[in-house]
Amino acid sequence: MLFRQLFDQESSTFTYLIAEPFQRLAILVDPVLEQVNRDLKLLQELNLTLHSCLETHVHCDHVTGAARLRAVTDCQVIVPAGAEVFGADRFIEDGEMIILGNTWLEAMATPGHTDSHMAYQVESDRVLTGDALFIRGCGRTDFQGGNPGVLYDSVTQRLFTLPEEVLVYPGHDYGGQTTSTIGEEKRANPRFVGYEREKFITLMNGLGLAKPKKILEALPANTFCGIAA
């Protein structure tokens, strides 16, 4: 398997490139519109054909590059089941798999940050956690159908039940960290260590965060796979 972690500085978003090395087929997870040229260049350099763009959720802090990448490469756009998105080629359900040769991803429903959110286990050794679980943090829960109790259950009952050595690759990072493990986050993530469910709900409801700068642009566009309405 070929695996790359790519970063968009403006939105602090990680995009992931996963490819099957023999058939040369690739998936881009959470592409960013402003980085489409970067991603196309990398695909060309690595002699890869883009099979699909895969979203963890409907983003509010950046516009997805999925529609533009589909227009150039004829790839599929895949979004989580239940997401209010128009124009997607496939809605992926909890437990469904994407298989490219010997490389596979499995969708794990992890709602709470938004009402339709997927993490993706990549083979047996890593998981793309989207905005459900960050390195020493987690996604906010105050809009887009977010629910702190549901997020707590998603993290503690789904992600934290994976083997402790599984590598964690988050959807964002705001402190210069790129990866962690399930075991590390269970022991050291300050949003969860020492917090029972009700205490976590109180914490998340009291954060008082400002809305993302691009929310008025990103949400309408991402409802159409990254095409402005």
Given for the second form:
2 protein chains.
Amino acid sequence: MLFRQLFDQESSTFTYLIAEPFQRLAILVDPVLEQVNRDLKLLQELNLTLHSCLETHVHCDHVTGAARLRAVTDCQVIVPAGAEVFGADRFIEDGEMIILGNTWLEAMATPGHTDSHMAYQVESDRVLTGDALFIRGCGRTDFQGGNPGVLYDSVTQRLFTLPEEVLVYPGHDYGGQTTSTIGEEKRANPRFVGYEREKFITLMNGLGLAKPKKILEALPANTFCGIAA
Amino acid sequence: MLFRQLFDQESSTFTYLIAEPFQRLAILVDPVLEQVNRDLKLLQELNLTLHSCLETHVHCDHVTGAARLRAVTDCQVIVPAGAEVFGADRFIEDGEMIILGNTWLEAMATPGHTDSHMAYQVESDRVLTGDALFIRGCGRTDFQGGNPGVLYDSVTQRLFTLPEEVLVYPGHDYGGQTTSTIGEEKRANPRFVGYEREKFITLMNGLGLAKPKKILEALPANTFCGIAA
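So the form predicted on its own is up there; where is the form predicted in complex with a further copy of the same chain?
Below is the entire complex, every chain and molecule, led by the chain shown above.
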């Protein structure tokens, strides 16, 4: 398997390129509109055909590059079941897999940041946690059907039941970290260590964060896979 | 082996944490002064003892965190042989190794960006290329004993002789990439593909780059391992 972590500095978003080396089919998870040219160049340099763009959720801090990538490459756009998205090619359900040759991803319903969020396990040794679980943090829960109790359950009852050595690849990082492990987050994530469910809900409901700068642009665009066409 | 890539967004510098899991000894390669607290916290969370800070070269775009990390942890500071640095604990020569339990790094003299630059092979499957080789680029060669012909030789005759599947982990990236491979850089690095030595020298001598913003602060500080004490 070819696995690449890519970073958009403006929104601190990680995009992941996953490909299998024989048919040379690739998936881009959470591509960012402003990075589409970078991603297309990388696909070309690596001699990969884009099979699909896969979203962990409907983002509110950046516009997805999915529609533009589809316009250029004719790839599929795959979004979580239940997401309010028009024009997707496939809605993926909890437990469904995407199989490229001998490489596979499995969707794990992990709502709470949004109401239709999926993490994706990539083979047996890593998981893309989207905005459910960050390195020593988690996504906010104050809009788009966000619900702190539901997020707490997604993290503690789904993600934290993966083997401790599974590598965590988050949807964002704001402090310069790139990866972690499930064991490490169980032991050191300050949002979850020592927080019972009720305490976590109180913490999340009291964060008082400003709205994301791009929300008024990103949400409507992402409802249409980032528009394009 | 535990391997972590860390990023300083201001200077676009990658720091690498490498540790062996039994004695739990760690090395930080190219730590950044402003990120020392992040790095100390990570060491503590991972229950690691800092064995050493290792520099690929004397940086001119950021101040190293080595001296401050030594002041707190009593680690060694290891710098390339020939570097004009005062207060280092060890000068490492081409071909010398740092061995932590069953984890090892080997210094590869790769001058040209500066006159005393080392890349570090980390076990058999990855190489930290510092500022000799970036993903689809390379470091500049217009001061600190930089020499484009020497850099060309370092990249083409040292780094490019590693097996093609070896993962490249650079000292910086300015476009959101995090890793590559030797084979990929041989095929797609625009500084080297199709450039004979003389053409590369002409290219590098004609870049006309502005001086790094922090050079007047970074160079004197890094001559003393980043100062501290």
